[in-house]
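Okay, so here's just one chain, in structure tokens, the form predicted on its own.
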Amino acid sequence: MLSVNELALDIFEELFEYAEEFNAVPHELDNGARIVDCGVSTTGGYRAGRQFTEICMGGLGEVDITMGRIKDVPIPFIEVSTDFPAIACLGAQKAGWTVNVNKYFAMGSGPARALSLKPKHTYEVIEYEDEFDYAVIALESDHLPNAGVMEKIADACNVDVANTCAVVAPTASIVGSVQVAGRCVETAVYKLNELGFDTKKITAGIGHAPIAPVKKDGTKAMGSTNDATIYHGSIMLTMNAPEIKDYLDRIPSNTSRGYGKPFYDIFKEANFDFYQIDTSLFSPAEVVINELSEGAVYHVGAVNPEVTLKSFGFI
């Protein structure tokens, strides 16, 4: 069986050694614990936030980063693929663990999801969870976990805390744009997975998105940072899954009654509420489908660079 987090380990290992090369900086706690900072305290990069998407895949995503254009404006493009959707989307990827330690708080992700099973159900729908010794997390927050933070994720993954590694980035941060950006297959496969479609028939997954510039703002880069994928973001799906003719025009982002304002607006105007968003906003912009029993293609959606230009500060 494959182990998200012994695939994972590897991409942290070239990381933690070679950290200076990437920017970033490692540190090893006193319970033995081992942190990458990659934006907290330095200013990571392009390099760190392929490897933290990488890990964020449970090393089951190829992630490339080219240069390509909105309109007349130059800007940075992920590329991310996986031929294992379902366990590296949700069962990596996904941002489904709320780390809440005293006073500590981040998003969670990766595949130390895959011991602590957080949360439960999404294992249950995909029929995977890991066996390993070691436990590999990402973590979205501005700051890095003290020894308690790391002995908590330890006991919940059920391994040693010295083999408990995490890598840490804001949003607000190049690696934050970048890694939220490599969530691009992950949406439409979430997406999929919330409408009830079962997503074990997907068999490979590629897309692409911008690289949001960064705020300074934490609010308003986690606005923008979603907005590459929601107005921006280009998915293709391989499956074998005939009844996706059902569910085709409920997948792009187009749909939600919220679309059509940079989401920092829409945030703002639900009082900063995530509970008064529609959530059918957090989709892609376009959702190409290769359906393999019948040999059909479907094209749902459509980027809208209006709106993308505008989030990210060009107009």
Contents of the next structure:
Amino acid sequence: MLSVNELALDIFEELFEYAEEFNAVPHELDNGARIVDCGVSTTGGYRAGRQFTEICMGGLGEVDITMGRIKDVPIPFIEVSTDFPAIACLGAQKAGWTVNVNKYFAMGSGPARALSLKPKHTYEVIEYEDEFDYAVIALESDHLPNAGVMEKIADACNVDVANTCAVVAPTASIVGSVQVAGRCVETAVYKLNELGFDTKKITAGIGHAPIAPVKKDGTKAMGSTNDATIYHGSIMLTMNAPEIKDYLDRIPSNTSRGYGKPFYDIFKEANFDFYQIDTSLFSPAEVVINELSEGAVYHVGAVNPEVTLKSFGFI
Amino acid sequence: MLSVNELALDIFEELFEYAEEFNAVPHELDNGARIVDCGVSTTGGYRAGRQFTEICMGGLGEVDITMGRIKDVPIPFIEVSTDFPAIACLGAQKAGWTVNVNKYFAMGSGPARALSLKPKHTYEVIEYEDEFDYAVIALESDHLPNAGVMEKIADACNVDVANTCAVVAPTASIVGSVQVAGRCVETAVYKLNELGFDTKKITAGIGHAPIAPVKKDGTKAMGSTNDATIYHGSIMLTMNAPEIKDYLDRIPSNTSRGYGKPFYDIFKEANFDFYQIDTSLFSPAEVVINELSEGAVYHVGAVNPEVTLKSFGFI
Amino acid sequence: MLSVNELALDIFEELFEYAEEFNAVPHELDNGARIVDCGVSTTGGYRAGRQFTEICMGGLGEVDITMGRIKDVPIPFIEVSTDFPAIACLGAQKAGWTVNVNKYFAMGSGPARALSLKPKHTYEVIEYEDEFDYAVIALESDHLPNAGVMEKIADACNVDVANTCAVVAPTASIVGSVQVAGRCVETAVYKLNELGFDTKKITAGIGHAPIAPVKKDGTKAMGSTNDATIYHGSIMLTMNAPEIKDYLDRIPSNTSRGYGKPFYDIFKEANFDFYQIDTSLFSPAEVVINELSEGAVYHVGAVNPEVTLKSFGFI
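Can you return the structure of this protein in the form predicted in complex with another copy of the chain rather than the form predicted on its own?
The complete assembly is shown below, putting the previous chain first.
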């Protein structure tokens, strides 16, 4: 079985060694833990964003950035594909590990989760666990973790702290915008998993989403980076699962209660109480399904250029 | 002179060694022949499709996959370019070798053809032959070749059977859809060759075509994967050949007799008798020519989104 | 500090060693200087164009080529991004060194300029100078430099002539078309520098421009390759500089006096006297700015498909 930490470690090592070329800053803590700052005290950039996203996907995703267009506005898009949708997206990329140690807070994602099994239920349904003596984690945070935080991560992953590797970037940074848009395929797989669909039956995923311009603060950035997928993510999934017909109308974002406004506005109306929000909103704008056993295709949802450009600040 | 088998061998070796990351399965037969299954007993995927296509082109093509759109439907496209159109497309990628040994059948393509010279006439007109002690072949088939089949291939290529390498994928598979779309530039070069044009005068080719969703069976897949280029392949060729003016109106698919219906429908109407079909249909939807000696440009043909989406099953 | 010559040397070495795969021709002169001909006595191609452009950007840019579309015409586009806009674009890619030795003439660009400091003012404003014992230069010329020309370059860069490396391509060649389109981001950074803006505040740049079909002669090629960016270059810059608001209306090409006709026509009307032309024309068609300190976005200018297709010869 492939090890997502082993594959991601190769990508991390390149980022660590040549950090300067990525506008990133490498740190080795006293306990041997290694961290690459991709946007906290540095500017990061598109290359670091690509590398960060590939690490999130445990080395089982291909990532590229090209210039696209939404109505008359040129916007870069991230192109993502994977031939291991359940493992790469749910087993690694999903932000399923809330790292909360003393005063440090980060949304944790990446292959280290497949060692710490956070959350355990995910690894049961996808029937995957990693075994490797290095743990590679991606942290969405405004701050770098200290030695104590890395020790907690090492403990949870059952590896030596000197074998822990973290990449870190705030939501409101170029790498933040890139890596959240890079979750466009994951969002489709995640939604199907939430609906009770067996995502092991998905054999390939490909998609793209616009890279949101960077906002001034984290909450606004959380809004626009999520809107990139909610209102303009286009995904294609290939699968062996004729039962997908029963899930189709619940996949795209436009079937959720809050649909139609930028996420920040919805969040504000809910007094910034996350638990008031209809989580079914976290889906791609549109999804194409290619079901192999019947040779069928389905297309649900649609991109929404107006709300996307409004969220991004262009209109 | 460049050896297309030498260049393709490097790509094959990577695919063989890291097959699991490509959702592919490596096999070494008792006689030493090596095979990578990219879709017969496994699912393959986009990465295997890219590698398969680059092997087909003898390492002289660049291949990428990005999300595109046909009308309101998001569809992945393959992007192909080559600076050696005659050698890469006719000398390697063209499916010019029907491998028919006992009960085994496959459409053979790839650089091994430049050793076995199948068909010989092709290599005379492009004035290229390879010399190398390994043979790399791509097989479009629902089955893997056995030792006897590989020995026949070795004999035809005049190499040791232990030095034969094959990649295999059915038409009705993701790799099948990718690698047939990957022939979009080849189709333009092939058509010009069929028209009697000297393709050695073409200095560069670039193009893209949609990757057809996978159909349930091989005949339907043959239809939709060919329609990808016939109805939605866009190619640009650069050449030193003012005489191209005399060929322009015969290049694109829309000048052929059968044009206007999905290929499967045409095939069915001909009672699935291939020899009843106007072969001039096998062309890209549109071609741009940049003729260097006169600094001229020409644009012939047009994409046909309606028939493409109909063929793919969306309308 | 990163060395643009060190990074570019790696790219040059690959191009030199595998020149045949790039349709390029390597030369080693008696004095040890190395030259790769990418279009003077050979055809070059897309791969050589990518490599040439990455050398121009001192290894600090990412370059890709994909098929795009202008109105109903398929046209390849170059995709360019950099996380070091001032250094990659002004410190290396800018054609700031007129190489004029005896009868040899070339527009010089690339990292060697960061050793010879041509022009010195540029390096003062971007606060960058390279230190490296190899000099890598890109020459836009119809002819290859001889030993004497390379010695002058070595002297200006203060390196041993055996450590000088040059890539050469005419404007009217595929590599010429690719590498000039590859300046689309540079043109935006250059324009801001000309307007007195501090380009060190730009943290990332991404953009694309169509690759002009190759014209018959250099002057016409100069026109169409520049029109690619002037009339159809779309750029996004990320920066920390709220003062950008004062520069916005002067950035895009459509605010210049000559705007609206193919460059060749403007040049001809000025009796081919370069000094009669409004240099503010040398800008991208449209620019999106993401200003980080205020979390703002701006979009100025627009692509002009009609003039672009007219310049390229399609209408």
